[in-house]
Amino acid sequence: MPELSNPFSLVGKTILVTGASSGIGKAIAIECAKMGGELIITGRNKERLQETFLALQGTHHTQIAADLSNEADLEALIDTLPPLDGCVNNAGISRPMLTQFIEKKDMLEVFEINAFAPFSLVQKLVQNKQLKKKSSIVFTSSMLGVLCSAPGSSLYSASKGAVNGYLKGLALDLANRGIRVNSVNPGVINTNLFSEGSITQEQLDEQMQRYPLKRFGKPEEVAYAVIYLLSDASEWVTGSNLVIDGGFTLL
């Protein structure tokens, strides 16, 4: 029987995944490893990063605990990285807060983690020529700030809007090197954020009904989209936003 072709395979590709210690980032790392990728995962929480590392299928993976908003940690990470075929910028925080209560320190923290840190990471990778020709950069963005917003989400939306503007320009800057830049833009994804008790089950059920498919997304469903953007199947895709929102933004 002839070997089946798989354009979504990540075999032979070395991929950096930030924010891999939990949620969507953890799912991205696990699913990329299943597709044959050689993973370098990073995150701020050493214990949870270790859990992700132990869940990776295959061998030759690496874990590096780092806070990418810390310049020393960022430089140390850059110094240890091999040439990359893919970089998934997933680290981020949400800070639900009505606009009138936002303080300057909140703005700086959200933008530092959601925007400035990944911008600096990518800039250093480009400057050091650590991204191979035909490599792929993927940002985990959001439907918020790109397609819509929500009460209490002005700051988070602003940070994701900044990511969207950055990736569009970056895609043009790197096109002559064959490097592609895209984002995945999820709606609400069922992660451990819901177990922290800040949102009641009634509120979750009500919000779920606003989605045409009547459920929230799963972390692995975002991961599958990231795999597409990292793989050779998307070689002619750059500067794009892949919306994964259960139809929410149709309404």
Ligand SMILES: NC(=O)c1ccc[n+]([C@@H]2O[C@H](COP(=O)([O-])OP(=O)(O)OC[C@H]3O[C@@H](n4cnc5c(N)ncnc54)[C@H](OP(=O)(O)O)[C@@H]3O)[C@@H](O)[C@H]2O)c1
Given for the second form:
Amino acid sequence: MPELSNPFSLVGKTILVTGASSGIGKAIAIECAKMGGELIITGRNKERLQETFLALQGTHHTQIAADLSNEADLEALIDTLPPLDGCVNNAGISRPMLTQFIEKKDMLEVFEINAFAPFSLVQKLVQNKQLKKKSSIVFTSSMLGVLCSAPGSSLYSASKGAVNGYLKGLALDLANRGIRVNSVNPGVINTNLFSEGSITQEQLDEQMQRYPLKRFGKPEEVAYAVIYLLSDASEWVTGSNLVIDGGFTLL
Ligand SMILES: NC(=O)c1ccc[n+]([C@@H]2O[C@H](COP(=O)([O-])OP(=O)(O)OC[C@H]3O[C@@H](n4cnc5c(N)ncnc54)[C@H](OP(=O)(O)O)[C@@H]3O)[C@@H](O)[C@H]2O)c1
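Please show me the structure of the same protein in the form predicted in complex with the named molecule, now that we have looked at it in the form predicted on its own.
Let's see the whole complex now, leading with the same chain.
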């Protein structure tokens, strides 16, 4: 029987995923490995990173613990990376806070992890020519800061808005090398990022009802979109935002 070709296949692609020790990044790594990708996963927490590593289907995967807000860790990570076909900038923090309580140190912390670290990582990969021709860069952005915001989310939204501006310019800068740059923009996804906030179950239930599809998203549902953006199926897609929000921003 002839072999069926799959445009979403990641066979032969080496893919870096940041923030792979938890939540969406963990699901991205696991689902990309199922599609045949060779994964390099990174996160801060070594135990949880190892859990993700053990859940990866196939062989030839690598795990590298790194705090991306630490310049030395970032440099060490880059030094060990092979040429990449995919780079998923997913690590992030939320820090919900009303505007009047935000201090400069909070601004620096959120921007350091959500914006400056991925900007530096990508810049160094480009400078070192560690991104192959026709490679794909994906940012885990958010619907917040790009399409809408929420009370207590001004700082987080600002950081994701910065990512959005960056990726549009980057897509133009890298187009002549055939490198594509896109984002996934999720609504609320059931992960630690969301449940660790100060929100009560009652508030969560109320918020869930505001989603036309009447539930929050699952990490795997973001991972499937990332697979599309990393694969040859999206070869003519660059500078785009793929919204995954159960219809939330329709209203
Ligand atoms: N959950 C949502 O509702 C939602 C919605 C829209 C967008 N997003 C975005 O999705 C991404 C992943 O979030 P999540 O929900 O999966 O959250 P999560 O479960 O808290 O995972 C966050 C990941 O980022 C890593 N990370 C945080 N700070 C880091 C640092 N300084 N250096 C290296 N890694 C660091 C964490 O590593 P360690 O745990 O090892 O420290 C962890 O792997 C974030 O960019 C977030 O903004 C989430």
